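Just one chain follows, in the form predicted on its own, and it is written as structure tokens.
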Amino acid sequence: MTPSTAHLGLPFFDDAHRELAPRLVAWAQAQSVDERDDRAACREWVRRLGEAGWLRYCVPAAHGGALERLDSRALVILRETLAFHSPLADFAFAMQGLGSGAITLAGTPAQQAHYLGAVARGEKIAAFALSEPDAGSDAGAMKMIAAHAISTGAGGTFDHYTLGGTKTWISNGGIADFYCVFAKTDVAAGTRGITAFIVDADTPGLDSSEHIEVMAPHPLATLRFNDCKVPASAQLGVLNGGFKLAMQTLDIFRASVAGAAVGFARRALAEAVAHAKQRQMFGQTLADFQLTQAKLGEMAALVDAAALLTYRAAWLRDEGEKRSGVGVTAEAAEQRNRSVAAAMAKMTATENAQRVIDMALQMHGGLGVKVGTRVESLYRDIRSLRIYEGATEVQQLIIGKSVLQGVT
């Protein structure tokens, strides 16, 4: 089943974007990965995406990337196209970008050289560790501690941090080669006391063996840090600047979450159209009924509405990157506008995709709930997108506050 690329003719995209999707479609259609073991399948997708060069879009050109800087529109196109073919392929791609995004934004030259090229080649699997059992949307409630110390022994002086606490709902947990971890370095300072660190998976004191089973299988784990020592050189970005860094990283990839949701919705619509055309009922096809045509029309409009908001959000971010240096006040205002646009895209795309997939499943009748059919798996796949990287309710708050402030 081949997705349409007609939407790439919209003015949000340039020629480089327009040639990207057809190449990826052709590649994705040639791939067949056994996804019954989600962890093994994710490793395989990372390997294939790396060998084919697609992961180069997750890092900047200076470190083996395909483009000078992270390009939100390219990320959206890639995730939408991969999600249409395989949600797990999309997951594998997205987590390479999100997991290494903080290193791209704030890593030292040595950190960037060590990790980013390997991410682009698919040689290292990345993960982003922010959430905790009692600190999801409320990052200020974080309890994980990073205590700084300088110790002296036979080997000389060791400047280090000792990490203690728990992270959970960590995508790529248990299979990642390294984690970008956020911890409190100033317990009394709330979100202003959080610092980021790069923690290699084989660091003593890190236990990533607790796999979390969810309704749409993908690598997910709880991480436990017990007297986990990392060198001071593992600090990522400025001291106590971790919350801002986490939000900047999420902001880059939020529109791409919407892109994945659009990909899911496009696949559900394509499955519904194919089924309606071949399903015989009362001497005609399901597609001949006006009720079916009305539902398909509603689904198509929901997909396009989500896509347009998604492409706008990605375009605004990319244009904003070009306009850096326009002044502190102007940049702050543009950043607020970009954040609101990304929130609108993420909220609308995931919620609309849920509706489209639900209608596609209903149109399939009993086949829609049969395990193993595409619409059944899409129904499970879409549900988590309405929660992770900022639940719908969080996006509503971002948008609502902007309305009250007269930003939108």
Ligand code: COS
Second form
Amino acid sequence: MTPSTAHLGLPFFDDAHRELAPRLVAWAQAQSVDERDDRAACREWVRRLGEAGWLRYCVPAAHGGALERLDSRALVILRETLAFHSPLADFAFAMQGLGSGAITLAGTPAQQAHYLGAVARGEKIAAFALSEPDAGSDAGAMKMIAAHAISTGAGGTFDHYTLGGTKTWISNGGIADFYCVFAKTDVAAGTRGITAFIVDADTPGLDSSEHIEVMAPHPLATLRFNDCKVPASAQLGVLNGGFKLAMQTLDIFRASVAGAAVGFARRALAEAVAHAKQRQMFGQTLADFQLTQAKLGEMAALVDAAALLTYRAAWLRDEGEKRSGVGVTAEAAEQRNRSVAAAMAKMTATENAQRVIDMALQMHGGLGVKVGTRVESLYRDIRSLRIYEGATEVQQLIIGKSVLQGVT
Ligand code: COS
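Other form of same protein, the form predicted in complex with the named molecule, not the form predicted on its own:
Time for the whole complex; same chain goes first.
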């Protein structure tokens, strides 16, 4: 099944984006990965995506990336296209970007050189570790501690942080080579007392063996940090600047989650159209019924509305990056507009995709709930997108706050 690329004619895109999509479609259609074991499949997708050069869109050119800086529209096209073909391929791609995003934004040259090239080649698997058992939507309520100390021993002095606590719902948990971990470095300072660290998966004191089973299988784990020591050089970004770094990283990738949701929805619509055209009932095809045509019309409009918000959010971000010379006030206002646009896109695209997939499933009748039917797996695949990287309710809050401030 081939996705339409008609939307690439929209003014949000430039020629580089228009050239990217058909190449990726051709590549994705030629891939076949056994996905029965989600961890093995994810590793295989990372390997193939790296080998084919697609992961180069997850990092900037200075570290082996395809483009000078992270390009939101390219990320959206990549996720939309991969999600149409394989939700696990999309997952593998997205997590390389999200997991290394904080290093791209705030890493030292040494950290960037060590991790980003390997991420782009598919040689290191990345993960983003923010959520905790009691801190999901309220990310600032995290309890994980990073205590600073300088110890002296036979080998000299060791300037380090000791991490203690639990992270959960960590995508790529258990298969990642490193984690960008957020922890409290000043417990009294709320969101202003959080710092990010890069923790290699083989660091003593880190246990990532607790796999979490979910309705649409993908690598997911709880991480336990017990007397886990990392050198001070593992600090990512400024001390106590971790919450903003986490939010900025999520901002970049929220538009791409919307892209993935648009890809799922486009696939569901394509499946519905194909089914409606061939299914015979009451002496005609399902597609001949006006009831079916009305549903397909509604589905197509829901997909387009989601896609337009998604492309706008990505375009706004890319435009803002280009104009980084504007004054401080303008930058703050632009930043807020971009965050709100990304929130609108993520909320609308994931919610609309759920509706579109549900309608496609309904149109399939009994086949729609048969395990192995594409709409059945899409029905499970889409559900977590309405929750992760900021649940719909978090996006509503971000948008609502801005509406009340008269910004939106
Ligand atoms: N970019 C930069 N800075 C941001 C920001 C953004 N998008 N959003 C918030 N900040 C800054 C604020 O400006 C504020 O800075 P100051 O301390 O200088 O005032 C600080 O961060 C705290 O912001 P706020 O008061 O809005 O934080 P809250 O604790 O109220 O949390 C929400 C806000 C709910 C939006 C945030 O916790 C969130 O996004 N939660 C969802 C987390 C998530 O996506 N989890 C999934 C993890 S990945 S699967």
